[in-house]
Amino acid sequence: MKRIISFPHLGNYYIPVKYLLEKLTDFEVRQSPPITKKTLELGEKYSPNDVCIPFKYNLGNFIESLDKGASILVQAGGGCRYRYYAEVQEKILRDLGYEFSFIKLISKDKMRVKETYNIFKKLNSKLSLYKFINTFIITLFFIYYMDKIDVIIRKRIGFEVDKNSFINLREKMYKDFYNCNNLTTLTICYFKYRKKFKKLKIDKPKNCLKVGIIGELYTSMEPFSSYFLESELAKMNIELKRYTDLSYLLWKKKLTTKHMLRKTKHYCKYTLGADGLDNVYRTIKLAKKYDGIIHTKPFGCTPEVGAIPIIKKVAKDKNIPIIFFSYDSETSNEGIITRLEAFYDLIKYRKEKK
């Protein structure tokens, strides 16, 4: 019998994920099928009535794997309440009648080098040590090109001369990236990359609206599960800000919490569980150069429901709009597009009026 891997989307990082498995081992690396109506519906139907929404989606990716053949499941872990993500989704599957091997990356909020190595080489007897360490270090390379592309994207999508060019180009840039074997041929793609994505035709003016995105990690990467919020915003013509990526979330954070308890110190004094911390600090920094913040996340958050209130005060001293939404299973998009659409025209005419 074929052993098929699978494992949850997250954006595009779905990419460097499977480029990590197939590199790893032996077995065929399948992500999970792209998420529709239809993904959110199975998780919703076999998950706890109040549990967060990317549990509910992580729950139907996994049922959608496991109906097309995977074998075994893989799942991050660490954060918030997605640190037990892992052993109630195996639960579930397993009174469903599923029958797979499970596999958890992340154990108290830490990737240890030696664990994981022996998790893969349990997976792969012929693993060295150092192919592991290697491919992982090329993986986070990966990773953190994307983020550096994404960034120049979001600043100049919105004012695109040739629709698509930048979507069309980017994924010329993935299949590349792919095909990179070692360190040194990924840096120099990148680099190549980054010249082309300036390079497209934009037709940007000067003082253009400039819209900072926060919240929590899973809406703010996961295009579906915030309704496509970054492309309805390029699509009026705005610069977009977003500081949670995976980059962020695997190294950049953990050397910035002390930073940025000092700078919140007038309205912290402590870390706000997952990201509520990080995203009062945003809107601190984004009120001297951004005409709107958008915050995001799932219902029932308990982090940034614990976060919001100190982030209104902090909109309201700095005298920058904001606007919250908050997903489940339950928001339309008709609903979304009605908000954004009046939220562009406070800060459009705000600026208009400065």
The other form holds:
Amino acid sequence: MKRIISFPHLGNYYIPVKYLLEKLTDFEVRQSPPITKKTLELGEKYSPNDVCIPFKYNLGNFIESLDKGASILVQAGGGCRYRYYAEVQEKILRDLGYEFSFIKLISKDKMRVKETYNIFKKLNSKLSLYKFINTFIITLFFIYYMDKIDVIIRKRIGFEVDKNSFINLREKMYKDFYNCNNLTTLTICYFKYRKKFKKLKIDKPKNCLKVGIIGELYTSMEPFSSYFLESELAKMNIELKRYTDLSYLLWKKKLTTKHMLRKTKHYCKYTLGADGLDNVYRTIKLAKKYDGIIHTKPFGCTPEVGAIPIIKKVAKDKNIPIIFFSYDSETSNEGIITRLEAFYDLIKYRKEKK
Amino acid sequence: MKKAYLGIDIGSISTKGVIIDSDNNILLSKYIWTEGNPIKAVKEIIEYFKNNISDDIKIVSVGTTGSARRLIGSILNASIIKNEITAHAIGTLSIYPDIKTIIEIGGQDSKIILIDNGIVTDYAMNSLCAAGTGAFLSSQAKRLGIDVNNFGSIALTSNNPTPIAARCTVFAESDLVHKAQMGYNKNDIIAGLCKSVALNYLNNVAKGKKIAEPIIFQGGVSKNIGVVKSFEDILNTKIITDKNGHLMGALGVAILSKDKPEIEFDFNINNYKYSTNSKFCGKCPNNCEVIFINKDDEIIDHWGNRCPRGEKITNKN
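Can you return the structure of this protein in the form predicted in complex with the partner chain rather than the form predicted alone?
What follows is the entire complex, opening with the chain shown before.
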């Protein structure tokens, strides 16, 4: 029987990760069962109480995977408290009596090709360096194209004419992407779908409301953890922009940090850890063309707590409405909906007045 | 036949209802405790209106706001269901068109609304914690063995308010117990509590917001003259309180409902039995709790379902 390798969720990125693992290893690859309330309950039960909420989701994912028969778990790391996730989670799971092997993809905060190759080589002794690099590059493009399409979707989904047309087409696209075996077919596939997405019927007024979403990475990328913030906003017919996605975190961030420091020099002298500086920079950018900003973070997210006073000052200077959401494991989203509705009214009246 | 508009604000602690005419004058109003049963409270209000309304008035639209707005909105077949922040701003502006800052402290939440030239420019609501709200004051009044209605007048008799931690309700409470056991005067402690509510509000909800004059103070806690005085002392300015301050939400949503198409309003909601029941979907581990609103035996609304899987159970019923 094949061993089962499994990993936690982050939005739809389980698809490229699965793609990568399936090509590089001989194991059966099975992502964690979809995040549900039960996942969070499990994660909460065995996590330290004060840890940030992504830890609880990840741990819940791992427990559900292990219960489904997984015996190899994969975790990344780096940045903020996320750096310690892997070690602490491994310890908690072992204390619970599970038996498994644990792979940490990123150690010492940086991903190095050679180290990563060695990790995979241990899993699959037949793996050649050429195949590893080739698959890795295809996966990166997979992620890049996914994110590109998501940018188009976020601009348009709030105005779709046929209900769920965007989501359904995206599901189809993921399937086709998954079946591509080399970069050329993947790229052709991407352009084909880009055309299709742009052709989907929308009913978009010229001066629609535009909102930018900034904040911590997990709560902005995993819809479950933000109570489906983006789809709630889409229901209100709002065009969305979000900077944080996986391609941003994997390479764009590194390339733009110096630029961001220059642009934010009135407010920040140094980087703020994790995405703190990035969010200050984004606030400055968004203030130019957007009607409002939504900032999301897990309760107690230290880099963002440090960035918030600066962001507030920027928003005040640039006169743009901003609203902050702090997520933890509350089960009711009524309070969040009330604040969102009020925010919508606020930006709408402001726009009408202009 | 004169046209009139009904607005209802169902908060966690109290339920407010108003009927206004087309010039936004309040014709009738009613203020009662919700007592954890919004349906009963609304029935009581509608009954009161039914008995007191003059015959030449016809209700042509209904608006609901407050934390139970959706539930009551579907029972009354409301023309508009609006969040309380917008409703409060609209209601207040109809009476005080120049107002710049609205301070609102209710039973469970507190908010600040900043207005410039008649539009809301910024707002903030307390984060998910009831620190420094009406619920805190009434529980502390009970602990000190006094009626919450006398709280303000007792506070005003003190010349030397006892400092009480304002950061968090739990700290404030243990501080209060400690000070009481140390033998501080009761009226000083009460004045200190009023001050801590004002400080807590300014430090948490209104943090970083520019509080411009004129300022109006609303919500149940604004009836407490001790808190009003604390705000005036700290901000060093005059604060407006309105005798109808508690009705602003209801008034605002009644005004908002005026733009909506006219409906036939039925005063006889007491003849029907309204009930809610919940069902767990059970189609996936998410196990969404779907809530149904029934009028006699017929389902008039439901919510809580998030995906197509759950539509099966909502359709079946």
